[in-house]
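The chain below stands alone and is given as structure tokens, in the form predicted on its own.
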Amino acid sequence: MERTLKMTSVNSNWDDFHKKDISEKLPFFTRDGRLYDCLFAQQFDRKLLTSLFKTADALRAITQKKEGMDHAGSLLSHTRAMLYFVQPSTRTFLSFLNACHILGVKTSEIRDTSTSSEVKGESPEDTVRTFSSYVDMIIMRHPTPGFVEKTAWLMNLTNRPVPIINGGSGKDQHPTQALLDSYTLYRSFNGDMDNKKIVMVGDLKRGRTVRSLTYLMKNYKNISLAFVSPEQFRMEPDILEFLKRHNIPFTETGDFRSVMGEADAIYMTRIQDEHDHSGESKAVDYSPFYFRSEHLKLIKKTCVIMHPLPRRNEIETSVDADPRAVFWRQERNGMWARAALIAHIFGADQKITR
């Protein structure tokens, strides 16, 4: 996969590049009109999302039979990927691993820096560049905000860049989670994503899933959002400014019951106490932001209940049996959405048909 994008001196200083608006950065991470690096939710426009959803649907259909699975497994059998996940992960890691396997991609993995040369003092940047000597793609989850973007920027300045996919970067971005969440909404609403009210509940300040999904809502018409959270964990101002800039109406409240009846989708989240610096989570009563079985009679018959998982107590397990609870399907959707994305990056999506 040879790089055709010419790098300029304008992009050669990280501090200057990092300060740019995302809209200015995006061309640097594309190739021949396709995503090359997937780093930000803002890289997905409506046309691309629809294309990825159709690819995911086609993969689901053809792989139900051995002949189709064999075909899918041949598409990228010449390709290798590194899964560099140095932050705890179950769903994202396994869905990417199996997405690779569906397409025939051979995988390597590192899930702890103690097993790499970083314990010898090697910089994380050099560690990732080492991976590029052996593989054709790097899929990363890293606890440091912005590190995945910096890695992609650095790789694109080398003579042997490889695509970088952001599998979660600090608490700022999780673009493929937003992709699978949108895919779940797409399937739940039979492809009709317009004219919907999405209610997001919980730790919105530190939840990268809700941040990333919010960015994608600009691609659809007549969307409105309701943010439900404790005062301490309200959505950050940068997201609210984004919504104002794109004329997307939103409300903020601490009263969950007041908005659940209007929702077309309710997106639940857990408290993100892994980001605590001063024990702030322990001071918050999170119980008013739980979805309980008694709430099922208050929501629309067509409403869907989502959660990026893992959950703690935010959704009672008795809710799982309700057909509107789609979070287990949402989890599985991640494998197909991520397979579609990998196929797109390598141009293999054109060989996937029902």
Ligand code: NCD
Second form
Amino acid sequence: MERTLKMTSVNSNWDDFHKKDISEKLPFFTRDGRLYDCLFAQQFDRKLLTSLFKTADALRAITQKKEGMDHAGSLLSHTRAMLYFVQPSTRTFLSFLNACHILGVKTSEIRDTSTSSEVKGESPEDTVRTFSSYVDMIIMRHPTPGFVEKTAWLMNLTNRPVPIINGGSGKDQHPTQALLDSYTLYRSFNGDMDNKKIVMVGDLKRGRTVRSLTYLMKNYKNISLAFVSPEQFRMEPDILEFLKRHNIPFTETGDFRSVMGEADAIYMTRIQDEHDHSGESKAVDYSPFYFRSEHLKLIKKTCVIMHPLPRRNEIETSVDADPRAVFWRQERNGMWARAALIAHIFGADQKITR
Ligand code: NCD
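Output block for the form predicted together with ligand NCD, input the form predicted on its own:
Whole complex next, starting from this chain.
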């Protein structure tokens, strides 16, 4: 495989590489016109998203029958993947694991650094390089922002690189969550993604899902965003700058009720208190950022209510029965969207057709 970007001294020094503008970095993680590593939501353009959604739709259709499942399961039966998830995960881990199984990818896993040689003092970088000796892809979730990117960068400098997929990197990014979130929007809106108002609610400062999903919004026409959060947890300036650069209108408010009636999608999030330094979340009244059953009559008949999950109290469980509550479908969409992504990385997506 021909690497798109030539190795230069800038590319072989992590600090120099890390500082580069995202547009300069992307070719380094791309090969043969396809994603090689999946690290940032900015890697998804509209064409790629549409193609991944079509693959995901086709995969879920053909696998309804044993014949189709057997075909899907043969596509990547010659490959092995490592799932290295050293931060808590239920859905991302299980949906990736099952996405691998759907495509026949054989899997192994580490979910706790106390069971790997990191306890003996091995660096995380050496640990991940070791995985690459045994498998053909690494899917990872790590608490340190930038670590997944660094791993992919390191791998690309070795003579046995393997694709790296980011399953969540600290407070920073969660690109495959953004992929499944936009797949959920695509299915909810029957493929018509333009001209929508998306309302994102909760801890926007520390939530990586809302950060990554916001990046994807540049792919659609006439999108507007409303960010609803406590003052302490407003969206970070880098994301607001991104929106300004791309002429995507947005508003910020602490008054959820004032924007819910205009929303085509409401994206709820929990408070991310695992990132607290000194219990600052306890000082915040999060209850104005809950979606309650009384709100159902205030939102559009076509508005969808989403949540990356896990939820605490942000959405009353009585809301689940409303057809506009799509978060359980969103969760399952993750498995199909991730399977489509893996198929794309290995060039097997062409073989998934209805
Ligand atoms: C999210 C995460 O891990 O960032 N969960 C997920 O992947 N579905 C959201 C969260 O934990 O709040």
